[in-house]
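The chain below stands alone and is given as structure tokens, in the form predicted on its own.
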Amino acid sequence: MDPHASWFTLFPGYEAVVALLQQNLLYGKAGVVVAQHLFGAIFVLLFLLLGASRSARYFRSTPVPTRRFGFTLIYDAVLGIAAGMCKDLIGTDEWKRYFPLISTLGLFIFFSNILGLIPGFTPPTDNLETTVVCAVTVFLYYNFHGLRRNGWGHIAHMANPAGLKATWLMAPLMLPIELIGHLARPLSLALRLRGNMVGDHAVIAAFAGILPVLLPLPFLVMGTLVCTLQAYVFCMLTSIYIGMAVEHQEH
């Protein structure tokens, strides 16, 4: 079997999308592989919508939270985890202004991972690309936070993470450590995420491939367990970033 193939080759317009990013040079024959990871995210994105949707529409006539076994209730799962995430690790009274995206990144995270373990399927984060997308992105809102919050004082921590004024002679010594620190935080966070799916899905792939019945059923719950696992200390890293970088700095 081609491992190239999947259902994502029956979508209208594949074809197309794989010829154009096959033309790029940044591509080339990887074309095929990164419009596989791209299909796979719109899909997520796609499943995501059509599921809020309906979870808004049965939320609105039922009390939560919900005992119905459904999407619904994984909503309800992942949506008061992450509230309750924001709650403890931001400690900020405005913590609702960042659960917005520390839960969609929850489910993003938590069904494209979920979508590597059914046959057929291309999971996003398995592709560094979409990992990277995900990690830029906690990295600039959490700084544009921190400076929304604090001003300069975000910048001015950076030099002096003590707040003594004697310990602002350390400051061209602090700073570059405190910006290779940050810059480090999105590179661990999309390289942690992607190695740990690849890994995962390469073992039950290897095990379903020698006993496609029975001997991959182990493997699968345990990758279930990854793939929770992963979306949840993707967002608790996320939330601790936050945390960090709207706390008040009174220096």
Second form
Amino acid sequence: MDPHASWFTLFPGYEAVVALLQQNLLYGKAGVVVAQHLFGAIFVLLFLLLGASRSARYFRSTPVPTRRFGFTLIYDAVLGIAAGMCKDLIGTDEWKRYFPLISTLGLFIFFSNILGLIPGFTPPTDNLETTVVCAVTVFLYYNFHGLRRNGWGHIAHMANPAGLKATWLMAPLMLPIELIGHLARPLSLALRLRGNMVGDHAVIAAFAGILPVLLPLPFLVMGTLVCTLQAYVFCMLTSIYIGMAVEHQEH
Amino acid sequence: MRNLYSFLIVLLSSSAALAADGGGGGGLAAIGAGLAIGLAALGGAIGQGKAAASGLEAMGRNPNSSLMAPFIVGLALIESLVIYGLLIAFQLVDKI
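Form predicted in complex with the partner chain, following the form predicted on its own:
Complete assembly follows, chain above in first position.
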């Protein structure tokens, strides 16, 4: 069987996009893989739009949470967890300002990861470009809000994390270390998510290749756990970074 | 210790012979991939075991504490180092 076979071939315009990407010198033959991630991301975005409109319509009519399994229930659960995380980890009262980004990232990553568990779909999060985009968005966002809240204090905190007058002597040493630490954050966010998804997918594919019936079942259960946990960890680290950047600093 | 050296010499000479046969260093890449994920998993498993042991002990002593979130973040941070090893292993496997 063709290893690149997937449900996305049924999408209109798939062949044209693959041909277009394969003409590109950057991708070449790998255009098939890129097209799958592209279509996967578009599919997840359409899914999210549908779910958002449905659950918004539901919650406009009644504030009572639903008990029926569907978009509304999943949205309610994910947004509830994200809201609790924001409230706990971003120490200020203005956590609601940062809630939309964190919950959107959570929903996108969660649905992308779960998509990979359905046979014949590639999760968009198992290529580096998707996860790097998410991680760089987080990096720019928390630095922007740190600068907005604390001004030069954001930079001064990097040069002098202890906040004492005497420790300014350490600034030439601390600033490069802190800068490297900050730059490592998006890198580790992206690599962690992508590596987990690639590993998960590879394990399930390997065992489904041995025997497609019943054998991959424990790995699918573990995959569900890993997918949920990685979305949770991504959102949690995002809220921790935002919380560290926007807390009030005396400088 | 001498056993280890002789093992390494045999390993290197065999892979050098493989390369001379037109293996193109594929043997070394395979050994490297195995070592990358194997050693990463070894260290990560020891670290996660220690973290889980003390985390669960702390949660057992005080069930009302909300230690679950820092616990999971700690495990994820330890695990990410193993995942780097896995990614390196995948890249090495591509070279075979």
